[in-house]
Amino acid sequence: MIRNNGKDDILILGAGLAGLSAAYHLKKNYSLYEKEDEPGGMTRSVRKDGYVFDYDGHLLYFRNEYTSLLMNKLLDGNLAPHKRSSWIYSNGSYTQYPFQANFYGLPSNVVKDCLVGLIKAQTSAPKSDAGQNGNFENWMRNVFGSGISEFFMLPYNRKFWTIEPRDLTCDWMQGFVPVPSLEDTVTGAISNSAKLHGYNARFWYPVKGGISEIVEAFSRKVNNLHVNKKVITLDQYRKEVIFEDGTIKSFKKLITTIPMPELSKILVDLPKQVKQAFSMLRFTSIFVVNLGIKRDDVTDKHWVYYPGDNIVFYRTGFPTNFSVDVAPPKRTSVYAEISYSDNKKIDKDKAIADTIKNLTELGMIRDEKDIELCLPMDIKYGYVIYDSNRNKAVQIIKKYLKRFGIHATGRYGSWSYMSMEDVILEGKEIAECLSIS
């Protein structure tokens, strides 16, 4: 073993987005540890034959002035504004997104069940559970009626999230989940309409390079990166982080923005409550078929939602419609994202034949011949699941953690549904919480 002589004030362990927000915004007295070769995390993007495949769709959303500034300054010029092109396919037809605001296009019978659903839901009297207290199935009935609900929102989040909307909490969907006036619904039945609703309505992506821009760009500016650090125990009690290489890190506080399931199995003697915590914790995994094609007119769409059975994916997303850059010339990339858990199981190879299967039904591959590249990506960690066990178990855990003078940040970090700008704030804020404590 090689032990390190006094303390770091602030160790980081895992330098992806979170970490290195934290890091950027400590600006001094830290070490940040990575167990890859590479810094990114998530927000990786991998080359392969003139091709650029971000680790599953990845945009840049801002609802805060800082994060924009931040990311405009630190790209320089490599970041692009885009007004959002999504749609939803359903009942063979595409509509606009959100399925809520938009159901021109679609069978009479449906716009008619949507809309009368949606009406009975706002003219009658609130229900005690339609709040924040309540499971995401009642929410969507109470809020957006049955048809809607029928249509859209069940099938889609059922097959998003793995589980039954009944089982998930409300916790999450602050700013997530569009609530249209019943005018604009109303409106967006009639007519193609072009009032644009949600949090991503307009988005920002890297000009070149992926969004493993944004990770080069913070690289550059922070110190004291160390990769090929995986950690194998950290020792809470005395305070010290034990890598497989033999080294050991002693620290006084220390950013954790590991997975909170991974963050289990190298703490040190846990308590039975603390470790009763961590087995609660449930999540969904991401097996994501990323395809070159050998065309540039597949779609003009930035990407599409599946709620049908009868198709394998929850969402496909065309990189190329962001930036030119992520193919060779006349050519289309192609993401498709499959759901995956416990409660789910996959079957990878059937999945890359289904969904190039379901991608030709679509007319968007004509047939396996305008295929030029299949790279999948198998991500073990998806989305965090919010059911009822999520919010008492996080608590508990970080609790326990900050007694230690341990912080868990990020995504997978915290155990929260966060987006990329999210993700940058939490590491500021932890950075300015430590730098004066």
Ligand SMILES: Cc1cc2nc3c(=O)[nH]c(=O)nc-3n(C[C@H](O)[C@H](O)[C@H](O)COP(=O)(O)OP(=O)(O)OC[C@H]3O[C@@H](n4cnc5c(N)ncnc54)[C@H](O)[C@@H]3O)c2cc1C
Contents of the next structure:
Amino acid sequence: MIRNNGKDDILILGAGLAGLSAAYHLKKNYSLYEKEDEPGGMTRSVRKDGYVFDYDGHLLYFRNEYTSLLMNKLLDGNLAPHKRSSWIYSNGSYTQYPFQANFYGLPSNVVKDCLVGLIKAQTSAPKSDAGQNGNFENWMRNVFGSGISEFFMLPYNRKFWTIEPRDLTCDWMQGFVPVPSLEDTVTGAISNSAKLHGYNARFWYPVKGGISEIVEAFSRKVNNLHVNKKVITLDQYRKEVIFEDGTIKSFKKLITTIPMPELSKILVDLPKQVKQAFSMLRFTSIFVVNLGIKRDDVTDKHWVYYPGDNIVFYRTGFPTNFSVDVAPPKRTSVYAEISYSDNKKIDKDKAIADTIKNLTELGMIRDEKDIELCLPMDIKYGYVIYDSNRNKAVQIIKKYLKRFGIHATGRYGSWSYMSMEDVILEGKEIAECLSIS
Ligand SMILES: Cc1cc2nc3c(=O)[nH]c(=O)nc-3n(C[C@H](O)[C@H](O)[C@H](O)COP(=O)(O)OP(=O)(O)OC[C@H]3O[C@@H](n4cnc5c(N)ncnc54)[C@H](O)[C@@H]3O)c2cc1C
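To test you: the structure above is the form predicted alone. What is the structure of the form predicted together with the named molecule?
So here's everything in the complex, that chain up top.
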């Protein structure tokens, strides 16, 4: 064991965007440690045969002026705005996202059921457990009515979350589910509405390279970044971190962005109540089938959602429509995302075969010989499942860690539904807090 008691006050574990943002904003000595051989975490990109695939589709959305200015400054001209072209495939037709504001073009019985359900929901008194304190299914039935819930919201969310929507709380939504006005929904039921709804109506993507351009831009401004440093023990009592290579580092304060469930394996002598809280954390995993196709006329859409259970993936995206730089000329790149969890197992070989079969049925693949690259990716921690235990468990764990000067941050570190912008802001917030304490 090599004990290395340097002068750093603060250690940051994990160099994804949350850790990089914390490092960028800290005004004290720090060291940043990453287990992989490169920083970036979920915002890395993989380059193969002239294609660039992100660790699943990653687009930048700005709700906050600070992040917009920071990203534009760091990327220095390498960031382009786009107007979303996102769609839902159901009942054999494509309608614009979000479903609840656009069902023009669907069979007339579907349009009628969706409209009648919506009007009934909006004109009847809400049930006591149907607000944002109730479960997700009751909330959607109360807000959108039975038609929209049964044709889209329920099947899509069942497929995406891998559990019943009634077993989810509403705590994750914070603007992720658009709620259009009755007038907008009626307009979108009788015509092709041009109005864009939701937080992701516009997005930004690097002109050159993939989403990892953000990571490279941050990394250029960050010191003391150490890769290939996997933490295997976090001794909260001795305030020491032990790495896989045998080195030990002590700390006064520590920011961890390591996925929360992994902490239960590396912390020492946890009290029973905290162990129990860790055992409550649930999540979905994502299996991504990336394909390179030798045609450039596959689609002009950015991404498409699929509620039907006759299609294996819940969403496909087309990175070559975000940037022509992510594939060789006259090519299309496609990612297809499949959710799985303890509750819904996956056979990965079958998922690849089914993806190709479904894309062929949808007319996106005309000839299997056009597939020149197949690059599957497996993302263990995809989305935090907000069931009725999540809030209490996270509260117990965070409170316990804070006693030892350990701050759990980032999407998986603080076990939350957060975007890239959210984790950049959270990294900034913790850095500012520790810079003055
Ligand atoms: C499928 C999917 C699609 C998404 N799409 C978008 C999108 O379009 N737009 C958007 O804004 N957001 C999107 N997100 C969210 C976005 O990816 C995250 O908010 C953000 O990347 C999380 O950053 P982080 O630093 O918190 O976590 P991570 O990126 O997971 O970083 C944690 C880091 O810790 C490291 N680490 C883990 N264990 C150890 C250890 N023992 N020792 C040392 N290091 C360790 C990891 O290697 C990793 O680098 C998406 C997420 C998913 C899952």
